[in-house]
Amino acid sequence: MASKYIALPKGVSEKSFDAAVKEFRRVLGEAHVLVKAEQLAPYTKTMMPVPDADHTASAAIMATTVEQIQKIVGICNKYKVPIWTISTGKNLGYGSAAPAERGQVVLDLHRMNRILEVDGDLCYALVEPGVTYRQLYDYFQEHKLPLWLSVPAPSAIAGPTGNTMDRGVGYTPYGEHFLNACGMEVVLANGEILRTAMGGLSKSNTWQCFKWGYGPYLDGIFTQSNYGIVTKFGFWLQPAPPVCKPFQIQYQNEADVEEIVEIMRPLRISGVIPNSGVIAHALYEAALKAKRSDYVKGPGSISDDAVRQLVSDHKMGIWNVYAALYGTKEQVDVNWKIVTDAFGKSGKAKFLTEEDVGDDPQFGYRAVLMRGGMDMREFSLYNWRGGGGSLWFAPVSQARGSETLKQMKLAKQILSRHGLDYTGEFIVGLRDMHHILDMVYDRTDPEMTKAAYQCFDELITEFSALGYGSYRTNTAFMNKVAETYGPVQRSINRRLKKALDPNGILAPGKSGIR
């Protein structure tokens, strides 16, 4: 017999779930419980690879108080019925705002958006998961706060907390998002509220001022995992600086990422550069400028011939550097020198700044984003091949230049065995170096779709194989993430599930963890 609902929880009959349901409406009313198949459009669509019935949730619930999320898991503990908890369900390219695993019910968080406290003078901000980066920045804006956000590319649709509790980063001098995270409230699976480092304290006014209280530092264990569910979130600001000095360097050889890496990584250990440099392929930003139909007849991915060509017509670097200095002019203006001399040595680099490029978008949006501010338009990257279909790939190496070409030529060579092509880029820390690949491709075609698939499980086996960890993946493939991290790291990730979750229903599967 047909059931009423599009799916149904793993191991809950419909009557079960049909008392589930009954009382979450009581705690949050009818028209918060969503069990429609029109309703759950939103949460069931994904850019990946696999079926989307693979990702359809039972029901969406939207909660606004914690008082609400407490009676919730009770609710889910006494019917065994897993939620999977998204803020804004803006994980674009990782699995978006569908569930790991069918039949999990949604709880949506975007209706908890209270900006709870902005401090000017000590530089932090206490928000509820659903509030935005657009909805911050226009409060400073409205407020006349001389503060910055560090913003991810979905930048105003997204959020601060949930893209940090998945260790997303941004362009700014804050731009690795964990690190200016400071002090958290979570709801465990059994109702408890913890409110972690110096918020255990009743009178405490160092909540979002000292990150690491007394005893183990516990803020960790709730990002990439499915230990609580985070209902306040505390972070940093970076106060503006008097000037911000964006610019791009671009060079035409691919072999020359070696050199780059190689002269960027003293300037980021030093703070001459403060925030994080990106090394960009022109692939990764031919869609501001180009149709890939204008350079590719027929299947199979671009030749190099083509991608120089491309260069050539819409005068782009093979590689484009993007960083910034902040500081006083004259802090500038010594920085920039140091940047000059030291790129301008080989006589490969061609520095541009803002004067030099005008309107240019693909300097513009890579400007706006070191200064905080926002812009998407990093997801023209969808239009380069169109189809709606993506994911990221996301290995981390140490930064040397030794690191880039040999991850590169591999990674060209599994993509192109499965016809697609190299949109790469390589992001440099402060020692490390995230490798980031947008692997477009077209999700209507299934035999491009199958081959997707099969393309992103073999970066994944050949990159690990080779010592380069993701740092983050699509809800598709988290547990052959998980697996390259070893038995011991997922014995202790499900010893930990056990002991917060011992039924199960936070969010099972997430990072390979139930």
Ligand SMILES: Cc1cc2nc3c(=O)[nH]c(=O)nc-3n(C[C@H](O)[C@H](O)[C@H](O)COP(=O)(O)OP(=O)(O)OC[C@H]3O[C@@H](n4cnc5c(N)ncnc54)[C@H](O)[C@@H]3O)c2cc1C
The other form holds:
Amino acid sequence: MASKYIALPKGVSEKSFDAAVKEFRRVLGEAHVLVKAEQLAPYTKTMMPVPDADHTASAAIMATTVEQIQKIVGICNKYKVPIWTISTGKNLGYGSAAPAERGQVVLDLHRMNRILEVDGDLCYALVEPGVTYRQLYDYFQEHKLPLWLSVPAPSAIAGPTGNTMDRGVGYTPYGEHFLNACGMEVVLANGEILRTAMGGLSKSNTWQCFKWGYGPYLDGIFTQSNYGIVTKFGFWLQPAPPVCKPFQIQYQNEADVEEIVEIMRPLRISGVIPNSGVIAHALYEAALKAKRSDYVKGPGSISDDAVRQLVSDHKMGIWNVYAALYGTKEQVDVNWKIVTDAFGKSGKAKFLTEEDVGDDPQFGYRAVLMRGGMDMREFSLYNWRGGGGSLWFAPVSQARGSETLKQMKLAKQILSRHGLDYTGEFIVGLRDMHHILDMVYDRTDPEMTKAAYQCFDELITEFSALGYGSYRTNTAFMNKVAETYGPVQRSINRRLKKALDPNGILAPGKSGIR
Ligand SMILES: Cc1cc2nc3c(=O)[nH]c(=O)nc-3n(C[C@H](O)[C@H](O)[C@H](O)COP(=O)(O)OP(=O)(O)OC[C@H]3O[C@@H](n4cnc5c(N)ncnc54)[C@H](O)[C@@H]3O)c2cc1C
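Can you now output the form predicted together with this ligand? The one shown was the form predicted on its own.
Up next: the whole complex, starting with the chain shown before.
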């Protein structure tokens, strides 16, 4: 007889799962336990080059309170049912809302969406996991609070809890999101509620002010992990500065990226440029202005000549540098002089400010993001190829010019072996540099999908062999990336897992941990 479920958790019989579903329904109500194929479709659609069947959820359940989550983990322990937690569920290009493994139950917290506190003096917020950036943005506007968010490019539809749990980034001076996290409430696998750091004292009012508390600092172990379910999340907000001056600097040769990073690093470390400096290759932004089919006929990756033509047709740089200055007018003027002197020295840089470009979409969306605003134009990346396939490759290096060209050359070699384009950017942090590639491919084309899988696998293998570890990856490659960090880290992660979640009910497989 055919099962009434589209998937079952590994090792769980239909009879046991039936009993678990019945208990979930008693806790959450009939309407908030989804098991039908059409209800689960939004939780199954990934952009990864693997069959959706590998990531099909057995159910999706929606909780709104901490007490419900405590009961859910109780049921999961009883029936050995694994749950995959999402907050706003927009982890696009990293696995979306789908579970890491077939049959896991998605615990969807998007309805748990209260803004619990915003302190305008101390500039922090405490939110539930389902709160979106759009919700907070609207809240600040409504209450006339001069506070800024730092958002990832999907801005409006994503949220601070999920983004920070996967250690995501934004584009303001608060863009390293976990650095600005302060205080979490976590439901553990045994149902206990942990409030981290100062949250341990019942009368403390410093939970969102002082990160470290006393004793080991625990917040980190709940990010990119499967040790708990975060139910409250505190983080710091930037006071709106009197002036923000975003700028773009265009360069016309691929080799110039070495010089750009050498100039950018000291300006970042000294704080002259307080937000992460993005150095976007033309192909990362091309779809905002051009169609791939106008430059490439037939299969294979785009040629360097075609890229040069595209850049000249659309007045882009081969490299497009974005950053911003923040502060009073006097501070910004002084820093602008420092920036233009430094980048202007070699005579290769073309400076553009908002006044120069009007409503140019390329600079326009970056400028909005550097103010923590809502702008989804980066999704144009998916018009470049079409077909909806995307995997983010995100190796980390030192912030040195000498780290750029060799990485780009290697990435281009691997991508072109598989007929894919180099859609990349470098992001200069404080001492680190993220090399971000969106490996876009046509997921409706089975051959290209196969090639994309192989290509991503080779990118991880070849980059990690040179010491470039990925800071984050999609659910199809978590195990492979975890391997690259060596046996001792894996073993400690496993031992922590056994101690905190002996039945392995929380997101088995996340970051390769089970
Ligand atoms: C065009 C495009 C541009 C992008 N740009 C950026 C960018 O600039 N910066 C960036 O960081 N990302 C970027 N992304 C990736 C992604 O869309 C964002 O990181 C997004 O914020 C993640 O989705 P979310 O916030 O809904 O988190 P979720 O999907 O809710 O959560 C992400 C992961 O965190 C864990 N998690 C979530 N909630 C909890 C919880 N309550 N307890 C424990 N663990 C939990 C789970 O493992 C989950 O899979 C981009 C994606 C696209 C398509």
